[in-house]
Amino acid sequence: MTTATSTAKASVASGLITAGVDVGASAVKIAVLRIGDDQDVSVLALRADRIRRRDLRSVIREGYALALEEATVAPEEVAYAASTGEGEMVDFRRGHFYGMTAHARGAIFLLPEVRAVVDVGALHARAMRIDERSRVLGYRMTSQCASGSGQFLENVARYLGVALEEVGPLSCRSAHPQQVSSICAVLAETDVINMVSRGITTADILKGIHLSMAGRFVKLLRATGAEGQVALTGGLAADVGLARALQEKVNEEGLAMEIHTHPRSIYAGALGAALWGGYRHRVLARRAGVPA
C-alpha cells in the first residue's frame, strides 16, 4: 500500500463516509464525503457523467465505482449512500432526498451566506428561498416546455456549432444581444434560425438567449420573495454568461440580490444528498437496534 493510499485510508477510518448520487435528465453527478465527528467535511471525490443514450443504471454503477476508486474508499466503507433526482435508478441507495432539499443543502455547504437558489437542470429550472439551515421556505418552477432549461441551450449550441463550455465566454463577449422568445422553446429556436440567416453573431445570439432565460429566473425568484445572495446550481451553474445575464436582469429590475456560483456548483445536488445522508445515518445510529 502506498503512502497516499495509507493516508486516505486513515482519513476514512476517522470519519463517516457518505455518498450522494444526483440522477438528472442528462447527467449523473456523484459526491463522496468524509464527515468528521466535529462535522468537518472533506470532499473525497466528485464526478459527473453524461448519459448520452447509454443505459442509465450502468452509467450510475460505473460512475459510482470510479468515484469510490478516486476517493480510495471500498463500497463497504460507505455508511450511507443517498440518491436525489431519479433516485429509483440507484439500486444501492440507502435513502432518497427530494431534489430541492438536496440542492438547498449543497448550496449552503458551498456558499454559506446564500438565502436563495436557482437550480437550472436539463428539463426545467426552479428557484428556492431558503434559510441558514437550508430549509426550503418557498419555491417556483418552470414548465418542461419552457425555454429556460439546459436542454434548450444545449440544442441551440449544437445548432450553432458551439461546445457547451464555450457558450458562457462567447456570451460575455456580446456587444449587441438579440432578443429571443421567452415563452416557448420551439419559438425561441425559430428565432435563432432566423438570426443566423440574418448574419447575427453567435455571441449576440447566445447573450440574447441568456437574457431571455435570466428574465424567467428573475420572475421565479420574485415569486418566492427571495432577496440577498443567490446561488446558481445545476448543470448550467458553470455557465458564466448565464450568471452574468442573471445579475444584469436583477440589477435592471432594481432587486436586492447578488448572484453567485461556485466551481463545484454543478455538484450541489449530490453534495446535499451526501450531507443529508450523513445526518440521517447519525440519527438512525442513535436509535436502539440500528447499527452505526
The other form holds:
Amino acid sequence: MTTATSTAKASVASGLITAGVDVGASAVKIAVLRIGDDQDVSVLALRADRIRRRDLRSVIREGYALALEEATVAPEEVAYAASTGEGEMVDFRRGHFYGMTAHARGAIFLLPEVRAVVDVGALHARAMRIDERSRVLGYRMTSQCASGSGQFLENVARYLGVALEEVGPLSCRSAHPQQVSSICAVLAETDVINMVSRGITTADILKGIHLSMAGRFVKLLRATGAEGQVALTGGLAADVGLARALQEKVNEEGLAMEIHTHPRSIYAGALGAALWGGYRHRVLARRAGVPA
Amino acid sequence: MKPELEQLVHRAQQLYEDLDLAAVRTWKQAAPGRKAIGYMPIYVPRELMHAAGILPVGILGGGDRLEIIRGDAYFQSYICHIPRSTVELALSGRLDVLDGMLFPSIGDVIRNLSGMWTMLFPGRYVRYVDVPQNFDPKVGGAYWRRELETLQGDLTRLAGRAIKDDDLRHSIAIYNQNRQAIRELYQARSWQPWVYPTSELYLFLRAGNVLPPEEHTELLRQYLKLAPLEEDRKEKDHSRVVLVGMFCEQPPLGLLLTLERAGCWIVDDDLLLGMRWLTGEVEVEGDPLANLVTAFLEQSTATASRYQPEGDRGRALVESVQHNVAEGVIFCAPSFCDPALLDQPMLIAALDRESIQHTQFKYSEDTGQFAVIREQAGTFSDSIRLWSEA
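Please give the other form, namely the form predicted together with the partner chain, since only the form predicted alone has been shown so far.
To see the whole picture, the full complex is given below, headed by that same chain.
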C-alpha cells in the first residue's frame, strides 16, 4: 500500500500521472499525482475551489487546468482522470469512484494506520469501517437532516460573523461549551440565536455545535463497529475544533478510538480517486496487453 | 448531440412520455376503420394482430408520470404497481382509443387484471392469453395452436376481415425484421455501451409499443446509424453489468440513468422482454400458425414467467454474463413482483457457483428517489473494478 510523500513537482521523471476530481456540494477538490513503477506516490498538485454560485462545470474545468499547470503536466499526459462525488459533471473523466471508496483510499494513503473514516462534507457525513487495503467493511450515513453537515456549520459561522478558518481555533479556546440541539438544524439555529442574545461567547457557541455534531458522528462510528485509529476527512477535516470535539466525545463514551486528521485530509476524496485511477489504469493496460 | 440524433431521441422521448397514446390515435385516424389492441408486457403474438390490420399497442402502466387516484382502490398494498396505474389509465379514459386488451400470463396479478377488465369495461374485447408452460409439441404445442386459432378468430371478427395465411406470413416477416433490428441494437450496445446508453436505447425500444413495426424498425435502424457519429460518446472505465427482473413492470427512466451515472454499463437486460421473447426468427414459409407455435416452443427466452426445468434459467443468466463479457449482475425487480423475486435465489445460486458478483434492490415504476440505489450501484461498480482481482 502506498503512503503519502511530499509534494514534488515532477521530481520523478517516469511513472503514471493520474488526477482525482472530488466534486462536493460546496467545493471542488483536485489532486494530481505521479505514481512510480515502485508505487511510490508524488503529489504534484492539490487544489480546492469553492463553488459559490458559479457554474459548476466551469469551476471544475478551470480548477483542473490550474492544477495541471501547477503540476507542470499537459492534459494528454494524464493517464487516468477519475471523478468522485458528483462525477457526471466531470466530462473529461475516464472513470468514477464512489465517495466512500475514494475517501477510504485517500485516508489510508494519508494515515496508513487508520481503520475507520469519518467523512464530513457540506451536506452529509458518513462513517466507514475499512481494512488495511482501504476496502469498506461497513458504513453508516447521516439522514437528510443538515445539523451534522458542514453547510450547517458554515451558516452558523456566518450568523456569528466568523470566518470559516477561524471556527476551529475559536472552538478550541472554549471554556464553557453550550449545548445545542443535535436533532434539527432549524432548532439548533434557534439555539444559537438565543445564545447570542444571552451573551454566550462565540467560542462556547462554536464548541457546543462541534460537540453536537461530534455526538452524531460517534453514533455513526459505533454503528459501523469501528475501533482503533479513525481518520477525519472531507471538507470539515481541516476544522481542528471538530476533530478535538470528536475525540472528546469518543473519550466521554469510553470508546477505544483515536481521531486523526492530516493537513491534506480535505483532499482525501480527490487523492483516493487519483490513486484508484492509477490502479485501474494498470489493470486495464494489463488486460489490453499494453504497457501501463 | 448532433441535430439529427437529437430529433430522433426527442421523438422517442415524446412517445415514451405520452400517456394519452396520441401516436395510436393518429395512426387510427389516418384511415377509416383502423383498430388497435393493447397488450400487457411479455409475449403476445403481435403478428396475428398485424395480419388483421390491427395495431398492437404495448401497455406498460403509467410509470412515474401518472398520479394514482382511482387505481389504488382496486388493489391491496402488497400488490405491485403496474396494475394500479394501468387501471388508472383506463378509468381516466386514456385507453379509450384501444378496441381491446390482451393480458398474457405473466403472474397472478396480470391474470386477475384480465377478469377485472371484463367487469370494468363490459362490451370491450378482453382476452387472457394463457401461454403454454409445457413445451412438448404434442401437449403445449397443440394447446398453443388452439389458442392461436381462437385468437385469430376473435381478431378476424374484430377487424371485420379474414386473416389469410399470406397476410400472416407477411406479418411474420415484418416482425422478424423488427426482432433482427433489436438484436443488432442489443449486440451493438453490448460491444459499445457508451455509444448506445441503455437510458437512450430503452426509449427507442419502447417506441415499438405504439408504432407500427415497420416504422419502429426504421427508427431503430436510424438510431443504430446515428449514435456512433456522436464524437463525445467515449469509453469510460465503468463496470459491465447485466440487469435482471424488469420484464413486466418497467423501471422509471431515472433509475436507468442513475445506474449509468453510478458507473455501470448495462450490457444486457430483460427490459421490454415481450419484444424480444423469441430469440430467433420465425420461419416464414409454410403454415404460419405452425411456425408461430414452433417458434414459441423452441425459441422462447429464459424468464421467470415461463416454466423451465430447475437450473436452466440460472444457466441462461450465466451465459448472458459470459456472452456479454459482463462483470456482475444487478437484480433490479419491482416490489411485490412474485415471479421475479421468487426466481432470485435460484439465479443467485447459479451466479455464486460461477463466482459472479451480484447485488439486488427493488423499485416501483413510480420510484422518484434514487439516492440509495445510486449509492448501492456505485459501490457495487467500485467493488467489481477494485476488488474482483484482489
